[in-house]
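First, one chain by itself in structure tokens, the form predicted on its own.
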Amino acid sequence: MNPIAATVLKRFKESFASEPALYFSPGRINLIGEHVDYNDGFVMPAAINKGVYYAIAENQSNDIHFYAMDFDEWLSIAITDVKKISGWKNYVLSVINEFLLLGCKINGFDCVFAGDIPRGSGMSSSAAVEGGLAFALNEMLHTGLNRVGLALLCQRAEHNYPNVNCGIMDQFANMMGKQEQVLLLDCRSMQHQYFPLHMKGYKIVLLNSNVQHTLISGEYNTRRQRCEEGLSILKSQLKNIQSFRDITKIADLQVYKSNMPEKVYNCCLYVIEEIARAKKAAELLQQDNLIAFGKLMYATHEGLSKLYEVSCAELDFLVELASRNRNVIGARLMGGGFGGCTINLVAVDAIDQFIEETSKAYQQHFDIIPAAYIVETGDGTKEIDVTL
């Protein structure tokens, strides 16, 4: 059994009398298609082998008890008192609230959880927290929601108490991931395809910049508002336009550049280009062309940095270093931006040297020590056999 899972199980049994069920809820990476999930675009995420472990059992009362091991904090609350509070508590309480909004009768339960996703890294620890609890409650309550339904519930939960107006990508990857495969998700229809990820002598290395410049939720919502403003202008001028994906030629956007504030136009341009890149990336994976795929990743970073303006000096520095390293075939910032991780496709026999040299240069430049993680694709949220 995973050491974190064993620790969560042990702490539960020390704290409560009942026998819990155990669940694993993964974080995610996104290979390409960043900031387009809330713009009806295409994204290419995968669940990973890092995540959040939950031990949970009903307690025959009307009270809920959480212990968040990573924060060393308790939360005890009556079901009738579930409301918006703050911090990590909002994520679990908002999931409970979504079940209540569905008319589900929730009995009291006890819960201990912990994970190995570094906070602020862009591996979507929030979706992992939401997904693990939602999956467990669905099992306990016999609600009958399928995995897509649970992903949508978790998305609503993040919109509600935490007030992060996210798209569906993180929650979808959390529920629908498969080992050694990536998803191409159509964020408008929820249709999805799986593509084998043939790394062919390369591995995925995440470099955590260990910086977080601003409250992501506020900047995230600002970018979404710019996109909505730009799309509204385009809809008023172009017939049969429902979303950015309906614009396949940049020239169709350029005609209305003077109608938009510069930052709004730049966001629109990035989204249209990124949707096209995600579709192209699927073709390249089908062709097993990882080299060309990596070039698309660099192009995505350029757009995120210069057009969408969600990068920062630290992330740009890491990607620039990667682009000059012949053993790295693709790199970009991953996640909401303003800090967190870069995702890099690195030759297996050069990983140690890449991490060492990049970390040294980064520390010299910013006086910050980055963290490196080699990650693999994994399955979506699931129950773990406690007897193993």
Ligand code: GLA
The other form holds:
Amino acid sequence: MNPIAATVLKRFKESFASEPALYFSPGRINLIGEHVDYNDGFVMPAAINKGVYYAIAENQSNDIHFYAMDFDEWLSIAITDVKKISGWKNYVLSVINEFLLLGCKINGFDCVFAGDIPRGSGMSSSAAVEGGLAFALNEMLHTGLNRVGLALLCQRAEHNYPNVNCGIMDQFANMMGKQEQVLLLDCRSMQHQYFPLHMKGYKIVLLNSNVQHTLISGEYNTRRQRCEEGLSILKSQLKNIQSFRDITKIADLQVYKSNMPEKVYNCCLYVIEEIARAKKAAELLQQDNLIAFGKLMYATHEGLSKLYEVSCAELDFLVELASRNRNVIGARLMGGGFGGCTINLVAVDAIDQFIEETSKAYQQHFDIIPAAYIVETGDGTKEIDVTL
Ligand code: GLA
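For the form predicted in complex with the ligand instead of the form predicted on its own, what are the coordinates?
What follows is the whole complex; the chain from before opens it.
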């Protein structure tokens, strides 16, 4: 058994008298399609083998007890008192609240959880926390929601108490991921397909800048508002468009440049370009053209940094170094931005050297030690056999 799973199980048994069920809920990477999930775009995420482990059992009372091992914090609350509090508590309580809003009768339960995704790293620890609990409650309460239904419930939960107006990408990857597969998700229709990752001599390496982005929910929501403002201006002028993807020529956007604030225009420009890039990238990946795919990743970073303004000096530095390394064919910031990880496509033979050189230069420049992970994809949220 995974060591974190074993620790969670042990801690549960030390704290409570019952036999729990055990769940694993993964984080995610995203190859391309950033900040377009809430703009009806296309994204290419995959679930990874890092995430959150949950041990959980009903307790025949009306009280819920959580122990968050990573914070060494308890939360005990009556079901009738579920409300917005703060920090990690908002994520679990908001999931419970969504089940209550569906009219489910929730009995008291005990729960211990812990994970190995660094917070604020852009690998979506929040979707992993939400997804593990939602999956467990769905089983416990026999709610019968399917995986897409659970992903949507978790997205609503993140909007509600934590007040992050996220798109669907993270929760979808968390529920629907499959080992060795990348998802191509159309965030407008929710249609999706899987295709295998043929990495042909390359691996995906994440470099964590160790600059945390946990306090940026305000900035995230602002980007979303800028896009909404831009789209409503465009819709008022161009009667036949529903969303950004219906604008296929940048010239059609440029006409309305003077109708909107500069930052709003820049966000619209980025989104239209990124939707086109993600579509193109999916074709390239299916043709096993990793080199061309990697170039699009660099273009995405440029857009995220200059137009969408969600990068920071540390991430720009890491991507710049990668772009000068001939063993790296693509790199960009991953996830919401303002810190967290870059995602890099690195030649297998050169991974150690890349990590060493980049880490050294980064440390010299910022006095921060970065962390590196070689990504392994994995399955979506699932129950784990406690006897193994
Ligand atoms: C966060 C959000 C996602 C998505 C990404 C940016 O991870 O939760 O919905 O918008 O940022 O692509």
